[in-house]
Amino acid sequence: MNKNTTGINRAQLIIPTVTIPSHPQWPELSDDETIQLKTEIAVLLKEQNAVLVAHYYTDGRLQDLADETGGCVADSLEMARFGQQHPAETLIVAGVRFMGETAKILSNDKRVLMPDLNATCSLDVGCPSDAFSAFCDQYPDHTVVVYANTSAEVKARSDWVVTSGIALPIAKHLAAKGERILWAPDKHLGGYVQRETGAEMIFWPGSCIVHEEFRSIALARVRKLYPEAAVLVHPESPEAVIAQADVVGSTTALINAVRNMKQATFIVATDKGIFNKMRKVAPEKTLIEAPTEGEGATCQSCARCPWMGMNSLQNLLEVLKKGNNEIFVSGKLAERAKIPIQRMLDFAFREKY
């Protein structure tokens, strides 16, 4: 029988408190402006041989700029296998900093660039290595599965680095086998996937500062407002968010669901940059933010990470023409932090995930 395992003790782990920034405030662009950007960025990239990867959850011009300039716009999972697969010599990714050191690692001969090198990510910041180390050496027979949310280090002490798309099918290979996880850093994440899966599971206390902002009563009484919407809701959300969706998944998992699904209404709990996509792939539907204000709410993101504000066309088009911001992962660190990603990658691409 398994069981719901924490084994935590919170005194014996140090966790730094995680600073959110304000909201970029990036000069209004017109049409013009963002057209001559646009054009000044693309002549560049094709100059440097660079291609350029943006996450779901940037703005939505460097989105199409990705799209229009033959680079890739996704999840981190296939921002990894485009990055790795792509003949540039340079991959510019717009995104978090994880992103980055994931690219340099599968990439390590070719030059990784990022609009803003502060961009970086809650859960990241949330699990230093040497604490994560630490609390590994807790549990020397569990084995160790980490969300790309994470630092290269962190990865370099891993059996396995996941996304939320492939989490759950990689846990059930897993439990299959009879492996108890100890699972890094994300606890919602980590509790959807033990609920679904079964497996016996140690959590490291982490969360994503835009999911958890979700509420779950205010959702009820939005629901209420539009019976007939469904609801998509990324895992990295609370237990009684997930417990209301019709759809629970990546990014891509829910960009699909707009797309195949009947519904012309849907109540969408994730960072509110998907819409852009979501947009292009269904534009005759209505989509409408979960909410995150009610009991205890904060709106410190309003469903909007602030590290992935930190990218703009404006600070694309100056690492450009200087070439500043370049991500760099040590060889060695390389090596060890790509095993697990690979890992994954082969599995996916083995299942076809």
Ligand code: 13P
Given for the second form:
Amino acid sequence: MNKNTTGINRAQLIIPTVTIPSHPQWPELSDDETIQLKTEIAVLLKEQNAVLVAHYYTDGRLQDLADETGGCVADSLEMARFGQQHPAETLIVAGVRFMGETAKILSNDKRVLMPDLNATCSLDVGCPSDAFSAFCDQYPDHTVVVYANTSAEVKARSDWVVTSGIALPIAKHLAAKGERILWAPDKHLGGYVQRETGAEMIFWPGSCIVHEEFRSIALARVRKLYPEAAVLVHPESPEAVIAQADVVGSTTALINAVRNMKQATFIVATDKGIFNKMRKVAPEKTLIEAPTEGEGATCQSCARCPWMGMNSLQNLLEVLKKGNNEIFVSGKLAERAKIPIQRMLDFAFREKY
Ligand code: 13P
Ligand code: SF4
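Switch from the form predicted alone, shown above, to the form predicted in complex with this ligand and output its structure.
All chains and molecules follow, beginning with the one already shown.
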């Protein structure tokens, strides 16, 4: 029988093919048009007691607006925390679907809107809940740890939810208690966690179509051109890319590295939307995109998440005007999915992450 890295029959793992949309072009806007849109949105946010929570991979103008209006631009851990703690009645989540769902699960009393409900994630699409549940059933003695980039149903089947910012400490904590881990869906992040913690793990074979495209041989060449540069890598990248990193971490960790490290030049292996914040925290530093071209390259995303790219000032304004694109998670499902998410947040609070 055909076995994969999880050690179970491929026939038993039904992994859908992920259709990758072409990256929407962020609209050309003059400065006047941008100011006009931002002003209209800011007024509506205030009128509706709403706050904008954006991810670092979204259009820079959206990120700036979140900062300017008292919202937040953050990694997925901080987006979840911010949304839960903020007193606004409405959360506008500019990111991908799982981020909106997590916000709703944590704050059932709040209205959660997203600029585009089609903004999904290859990790989420590649881990359907029924197949995942059947996979879990085969390993009843494993602790189920799922990445935040999953549906509410997959979260509801888990013991712990983690984000890239807290995956390592939680896996260390579980390994120290002698627990065996069933990890889903990102095999690259899972592999990294296993190498770092020595935990006994089995993996769901999912991946991020953006980070998977970084090329190790081409990266080695770029490093030769910039021997003084520090290499920053998001852990959704392949092992051979992670192996060349000076810093491996969440989007926030990579931004902090640019801010705090003494190097003047950084080679960055993550979605290029992050450059907006990096340039703001360290305008004097030089940022170089890690290559997605070279041997075996497909460059379908070219380091720009097509789903994050679905968020724009225009559709954000539409959503505020119409009140559409609301996220709903049914009561029972939300209750069950909240347990492992809250467990992660409580751990982060206790351990001061
Ligand atoms: P972070 O939590 O590090 O921001 O990662 C989210 C994500 O989707 C990265 O691709
Ligand atoms: Fe998902 Fe990758 Fe896009 Fe992040 S960058 S949202 S992991 S497809």
